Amino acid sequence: MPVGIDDISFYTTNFSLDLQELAANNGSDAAKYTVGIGQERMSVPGADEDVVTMAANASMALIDGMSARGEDPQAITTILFATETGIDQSKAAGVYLHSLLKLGPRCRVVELKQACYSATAALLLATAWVARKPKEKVLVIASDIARYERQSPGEATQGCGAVAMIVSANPRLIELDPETGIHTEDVMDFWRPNYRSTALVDGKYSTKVYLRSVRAAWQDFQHQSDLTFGDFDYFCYHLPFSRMAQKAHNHLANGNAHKLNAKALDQQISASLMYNRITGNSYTAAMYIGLVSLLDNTSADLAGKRIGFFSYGSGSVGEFFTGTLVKGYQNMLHQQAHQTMLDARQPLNYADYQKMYAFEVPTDGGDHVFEQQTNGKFRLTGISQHKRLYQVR
């Protein structure tokens, strides 16, 4: 019985900063961003947006789709919420999401964390759950806000976004294979202690560890599966920035892709990079936004095509896994909605970006109402007595 992703949608905030605007105001050469790391813009969250509101906005396309097809959203009996931008040390962000989506009480909810990797852990746990009870559906969420100190090397790799996926038996989008390759190594390439709102990163070292992880995960995959590099049509990589995926793909191809030239290798990943270039890093969601980008921006019929996925989370955990697109998968895409959302984003000038960056959720326990900035269906209206307050617009 095949198990995999039945539906997938993503959301990003309605503000963006052009990296040429950033370069013009911080003394950098714009080519350092547009060529060096391969990025053009980054999404910026408003004061009334967080990982819960982004997750809810990403999920609504799936919930509405189920209802339109005569399916009962109450069939979702598990929510696995992956994030490294947690909003509470105890209560899972998914519990807030469960309420906003008006799902039934017969539903388990848990939050997962391991840097940018945990959405893959959630996805593969979900497939195991569904394989055991095929009538159930699992909602997998990846939602994050990438945030670094101002004027730091990481500032240009900020961004945000959320991906929602329904995992089911007999999926209509992509069937996932059970064989995977994994690699864990205790390193300090990227981390964020509880007392910090911004991450700490050793950029050059992190790139080195990422490439070491992709090689090790691939080698383990070769021990678990009979598939070779030549059996894959496309690849999706974790995307802290688009140039990283290009480095990783060339690294993996070295010694494996005997019959592919540079152009052919680029074609295996180019469509998966398009959304990341204009939304920026979204941590757990980044690779899955890459999958959505591949599907939305490839006009050819990809049914039967095999995709290789490499998921990486600093610290570090890497996993290589695979899936094959199902005939008729195009009926499950939300390409027009995604494009409309991206086209409607409001460009920020540098002064507005500075102001939005400076906003911090109050920690004094008082009553605070947040300015309405998002155009999304869900928003964070404020905080009272240390309790977050959400609203469906």
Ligand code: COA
The other form holds:
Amino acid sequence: MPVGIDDISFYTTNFSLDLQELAANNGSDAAKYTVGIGQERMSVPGADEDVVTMAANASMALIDGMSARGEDPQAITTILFATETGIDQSKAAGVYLHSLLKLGPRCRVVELKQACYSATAALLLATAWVARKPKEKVLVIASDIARYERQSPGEATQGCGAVAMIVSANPRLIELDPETGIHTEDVMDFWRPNYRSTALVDGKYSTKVYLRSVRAAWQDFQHQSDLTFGDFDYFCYHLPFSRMAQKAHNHLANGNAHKLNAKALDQQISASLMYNRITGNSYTAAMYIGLVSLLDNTSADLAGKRIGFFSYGSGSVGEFFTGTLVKGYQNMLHQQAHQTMLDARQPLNYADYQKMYAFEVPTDGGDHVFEQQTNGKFRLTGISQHKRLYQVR
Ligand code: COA
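Moving on from the form predicted on its own, please list the structure of the form predicted in complex with ligand COA.
To see the whole picture, the full complex is given below, headed by that same chain.
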């Protein structure tokens, strides 16, 4: 029985900063951003957005889709919420989401963490659960806000977004294979201690560890599966910035006796980079927004095509896995809604970006009402006695 992704949708906030505007104000050459790291814009969250509101906005398209097709959303009996922008050390962000989506009480909810990798653990754990309970569906969430110190090299690689996926038996989008390649090693390339709101990163080292991880995970994959590099039509990589995927793909290709020229190699990843170039890094969600980007921005019928995925989370865990697109997958896409959302984003000037960056959720235990900034259906209206308050608009 095939198991995999039945539906997928993503959300990003409705403000963005053009990296030319950042470059003009921090003395960098804009080409370093647009060419060197391959980024044009980054999404910026308003004060009334967090990982829960982003996740709820990403999920709504899936829930509405189920209802429109006469399917019961109560078949979702598990929510796996992957994030490294946790809002609470104890309560899972997914429990707030469960309430906002009005799912039934017979639904287990848990949060997963391992830097940008944990959504992949969530997805693969979901497939294992569905293989055991084929009538049940799992809602997998990846939701993050990538935040680095101002004036640091990482500042241009910020961004935010969320992806929601329904994992089911007989999926209508992608069937996932059980064989995967895994590589874990204890390194300090990127981390965020509990007392910090920004990540600590050894940026150049992190790119080296990423490349080491992709090679090692691929080597393990070769021991687990008979598939070779030539069996793949497209690749989706973790996307801290789009140039990283180009480097990783060339690195993987160079280690394999492939017959593709540079243009053909580029065609295997270029559509997956389009949304990342204009939304920026979204940690756990980044590779999956890459998958949505590939599907939304490729007009050819990809049914039967095989995609290779490399998921990387600093610290570090890397996993290579694979899936095949199902005939008729186009019926499940939300391309128009994604485009409308991206087109509606409001560009920020540098002063407004600085102001929005400076906002932090108050920690004094008082009652605080947040300014309405988002146009999303769900918003964080404030905080009262350390309790976050959400609203469906
Ligand atoms: N025109 C074109 N390219 C330019 C340029 C210009 N004017 N100026 C610089 N570049 C190129 C550099 O040659 C380099 O390319 P290369 O990597 O192929 O050598 C690239 O732009 C980046 O320049 P660099 O000087 O290395 O940038 P940086 O010191 O600001 O650091 C990161 C870049 C990615 C390390 C930094 O943004 C970062 O720390 N990001 C967060 C961590 C991260 O995303 N890690 C990824 C793994 S998860």
